[in-house]
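Only one chain is included here, represented as structure tokens and corresponding to the form predicted alone.
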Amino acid sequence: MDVLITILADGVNSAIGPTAVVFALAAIGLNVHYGYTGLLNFGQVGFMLVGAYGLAITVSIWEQPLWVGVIAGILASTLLALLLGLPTLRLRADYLAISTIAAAEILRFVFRSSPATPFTGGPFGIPSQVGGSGYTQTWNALNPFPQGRYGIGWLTFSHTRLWATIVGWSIVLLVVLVVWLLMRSPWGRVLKSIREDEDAARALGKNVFAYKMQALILGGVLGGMAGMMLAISQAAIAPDQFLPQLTFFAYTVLIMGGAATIWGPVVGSLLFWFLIASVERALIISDVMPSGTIGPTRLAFVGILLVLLMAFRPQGLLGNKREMVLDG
């Protein structure tokens, strides 16, 4: 019984913690791209990277206030969407996917390169203590909770984790409300019409390219916000944290919850991280394999989960299968 409680405790703590917030935001951004507009963006991790570094460089390197760093992260995500969208949004879905994943990898290698080291820290990244006013310290200075642990029974959080969790899920709920209002508006209905048949939308006089660009910017900014949440929940950020697998984690979250649904990314993130953390803890406790193989096993588990979802439940838990039809 104690073993089961330990496994469930790890799962629940992970499901409602800051990591789940990060992937809920990233998946909501992908939902705007893929679920509502039909844009197959495989480079969401690139938006997370520029959002995180926009915050970290502004606060830790340039020693600016936290709110300036947040604005910098949003502007960096918007700029990336413009630079990425202008040459690629007229491509077919598969070519767009290749272009976006390539752009994200190019960004990662640029940020870890020697010429970028004075700003990005190169492959070692930016510790939050740089400059004496790091982004994590600045964030934690706003924490109203006294130092200690909070919770009930086995569900406990440190004061810093509790602060990040409360603010993070509040942001998620606000973003869900904004997306819900947008998708019920005429603008959102145009996005859905583009997903279904962009030629028909164009024939009705809609500027399809402009709407796609707006959707790319909105989803990219949400990805940048996910990157900023990732930054403030860690002691340092480095380029190699932003691997392509993060985008596929976000897609698994989205597909699990249901694409083109308002609550799908949130439910998917909760369930995904509960399963991941529970499986990891079960493997550690059972000691059925060397500890060094648990990380690769987790990736294999995610891959199997994604295959099963696409084969048997492509619409996800909350989705409608008709919403998954894309025009290639």
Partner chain sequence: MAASLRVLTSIATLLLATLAMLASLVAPAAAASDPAPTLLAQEGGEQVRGTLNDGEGDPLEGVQLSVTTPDGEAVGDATSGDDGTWAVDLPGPGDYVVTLDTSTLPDGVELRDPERDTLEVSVNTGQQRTLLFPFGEGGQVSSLGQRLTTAAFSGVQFGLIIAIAAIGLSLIFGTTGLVNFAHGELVTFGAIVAWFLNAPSGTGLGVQLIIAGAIAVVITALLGGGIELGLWRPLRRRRTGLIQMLVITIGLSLALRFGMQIVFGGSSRPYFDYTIQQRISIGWLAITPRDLIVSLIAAATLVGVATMLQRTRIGKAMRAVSDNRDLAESSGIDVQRVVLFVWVMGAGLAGFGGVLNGVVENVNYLLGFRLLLLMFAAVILGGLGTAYGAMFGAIVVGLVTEISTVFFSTELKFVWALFVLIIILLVRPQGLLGRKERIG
Second form
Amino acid sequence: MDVLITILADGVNSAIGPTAVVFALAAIGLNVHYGYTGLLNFGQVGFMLVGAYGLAITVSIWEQPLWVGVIAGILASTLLALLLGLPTLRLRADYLAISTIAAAEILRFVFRSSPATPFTGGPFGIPSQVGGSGYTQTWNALNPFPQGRYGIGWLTFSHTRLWATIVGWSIVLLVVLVVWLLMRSPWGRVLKSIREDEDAARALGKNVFAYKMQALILGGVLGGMAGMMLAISQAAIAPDQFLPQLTFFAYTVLIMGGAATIWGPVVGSLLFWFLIASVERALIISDVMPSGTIGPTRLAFVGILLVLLMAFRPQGLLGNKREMVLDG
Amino acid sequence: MAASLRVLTSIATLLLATLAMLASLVAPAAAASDPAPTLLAQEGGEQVRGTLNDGEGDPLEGVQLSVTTPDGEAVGDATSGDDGTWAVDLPGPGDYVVTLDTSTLPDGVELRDPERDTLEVSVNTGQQRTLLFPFGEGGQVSSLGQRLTTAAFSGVQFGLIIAIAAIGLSLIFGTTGLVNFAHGELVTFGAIVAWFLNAPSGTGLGVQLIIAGAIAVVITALLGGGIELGLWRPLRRRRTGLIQMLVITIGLSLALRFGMQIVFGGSSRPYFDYTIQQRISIGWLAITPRDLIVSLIAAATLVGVATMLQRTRIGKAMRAVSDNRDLAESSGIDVQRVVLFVWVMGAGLAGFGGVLNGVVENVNYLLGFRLLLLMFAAVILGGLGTAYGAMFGAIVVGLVTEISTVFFSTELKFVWALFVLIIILLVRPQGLLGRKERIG
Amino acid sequence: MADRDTTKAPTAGALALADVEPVPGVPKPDPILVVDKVKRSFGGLTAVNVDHLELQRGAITSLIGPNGAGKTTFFNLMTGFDRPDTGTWHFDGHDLANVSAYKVARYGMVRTFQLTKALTRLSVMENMKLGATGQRGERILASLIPGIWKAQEAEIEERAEELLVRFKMDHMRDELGGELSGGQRKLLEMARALMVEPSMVMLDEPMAGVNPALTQSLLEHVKDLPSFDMTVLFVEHDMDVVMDISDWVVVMAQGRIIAEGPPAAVAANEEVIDAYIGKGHGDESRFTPTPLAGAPVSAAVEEVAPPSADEGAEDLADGGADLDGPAEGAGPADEQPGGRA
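Given the form predicted alone above, I would also like to look at the protein as it appears in the form predicted together with its partner chain.
Full assembly next; the chain just shown is listed first.
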């Protein structure tokens, strides 16, 4: 029984922790791309990377205040969306898929290379405080909770984690609200029509390219915000955290919760990290495999989950079966 | 509007190009010393190594080498063995300084260039970097021409391997419309199966590498056929959407890749045959017989595949289905059978590419995934869905990758290839050999 | 199939065209669309090569021709969905060369597609509302503040409701597009095109795959359009339909305009009959490339439907055969009405 509680506690802790916030944001961004507009962005991790580095370089290396860093992160993801969208948004969907995943890898290679080291710290990345006030330090200085532990029973938080959790989920709620407002409007209707058939939208006088670009930027900026949350919650970033599989985690999160639904990415992220953390804890406790293989097992598990979800429940937890059977 | 966008696009391209150039011109600086914590995955197995010989083919034993970080922190030492080989494991990717202790050299043996007893190297994730300390007379330090020739040869060799692996990717797309993100894992699968067959008994079966490679190709081909029959055919029958299937290939790729990591481990390992060979010189080109033979086999395989596509019934049927599926179907071609054949052949070739790449470099669970993006680049460069386009594109990608190392940092060599991909998407999305598609 | 109403009163369009000589490229009294030297080839195959064509404002013109004649390609070129190699064309005073498809629609030339594009996961009402142009709420920032667009949205909904009533689809306003039958989708697509308030409607095989019960209703709606100040150009295979509703017929074969004139004159034209018969018999190989020969199959074959080659000829021959248009690619969903119609 104690074992079960330990496993569940790990799951719950992870489900409401900062990582779940990061992936909820990244998946909401993908929801705007893939769920509502039908854009196949397989390089969401690239947006996370430029967001995180935009923040870290501005605050830690150029010693600017946190809010300037946040703006830099948003601008960096907007720029990436423009660079990617201009050439590929006129092409078939798979071209965007391939060039986004390629661009994300290009960025990771370039950011970890020695020529870029003065700006990016090379393979070792940028810790929160190199010079200046430090992004995580500034963030923590805003924390109104006095030092200590908060919570009940087995569910307790340090004051920093509580602060990160509250602000993180508040941002997620705000973003959900904005996406909800957008998607119920005529603007959202145009996006959905592009997802269904962009030629039909074009024939009705909609500037499909402009809408796709707006959607790519919006979702990309949400990816950038996810990257910034990641940087702040870890107090350091390194290029090899931004491996292509992060994008696919975000896809799994989105599809698990239900693409093209408002709450899908949020519910998906909670559930996904609950599952990942409990499975991992259960594997460690049961001692069925050497500890070195737990990492890859977890990743293989995500892969199988994605296959099964897509094959058997593509509408996810919250999706509408009636809509899914129509998917051509 | 259209014209101004075109201008914007070209400006964006130029900007990106300039940025990349600038980035590669900035002098390398010292890397920070502590590795930052990583969230989700770490790659491993970085190493520097080499084989010392006196310039006349005899190995140098007992020579001491030391590796430090650019800041002078010691990383490790090595002494060359009786076959002249040495290796130092590294804590991770980054820049390192390797120093050869000339006082430990046998009498009468000197470095060809006495200045070059210290080499600065940068090591990529998972890379086993081989270093060369030349001894004896042997001619002057390699000229630009020599370096270009050698890089061009490696480029063609690498390109041929990518081509073999990418044919399946292109034909699968052509016949089913599916972009198979799990294709890289078929490549890895071939390489790893061959490794286990080749490894001495205890770990593996101790089969000679050539036979092991052949068996691995057959097993990978069967896996490809199995995936088609067990997964894709039922999904197509259920009228699953292409996008949905594309996401499934991603799940499949994660599951296979990390499944193989569980079995094979995170490190890079060489095969057990043809590992150490002397280079032979042909004009400007210095090359091991192994690399030469791999290239010849790869070229022969491609000629074989091309002949098969051109001459045999099933080959023609494959091209016909790739060209226009509905038309092929209505003229009586059994499309399902052709697709199964494409999967078997494509997977077999992917596995073969994996074995060849494993022979030239090393076997690693990420081997195929690293090639995947280059395969995409090759396939798009040549024109999605055409087999010959993939071959042509692959050679270009291989050449760009290797020749870039003559002028720019080795760390960025894949970046150039991917960069070429994005440029092609900008100016000629249908590929260099592809037919213009009607879009937007 | 349809009872031919031979005693119908001549329409305004027919009257305006009464004195026009039935020869290819003839000028019209009040042309809304003027096409000059538009040429498009795929590989070595010339899909469209139109020297000169004018379409009369307010008339119903039908475009006929054997499969592979280039009708759909011509539609794509006119509406900005494809670019010609050479040529110019003007619509209502606008030069349309190099104009994007969405702008063509905003100028008032709206098209439908041979394979219907009902937006599957949007409701019928959302499909309709999408058609309205100049929506304030379609701008990203304005969309965040419902106050800016709510009133306009209500007006649009009212207009959509009226059109749905006119098309007798108001009872299915909340169905999803994908749940409709093939014929209902065609109706929806036409109604949605009218939401744009176009001056010219281009219908690509509006009757294809529609069951006979709905065909009549669709025809009536097409016939109605000129009374709403709209010009119609439509592609059709069924000669019965063509004879019934068009004021003017344009015949294409091998990418060229080979004849034009009032329906009766065209039906009697030797060259037209040859084009259809020739397609079905003597010249078949040109339209059915053999992929096994290894030659690249041109993209133009997209118009080649699975070989029901004789349909055009039969149509002309007995004038009354009830034939399906080319099979719709979408499959079963087109044959059976959605779950709970």
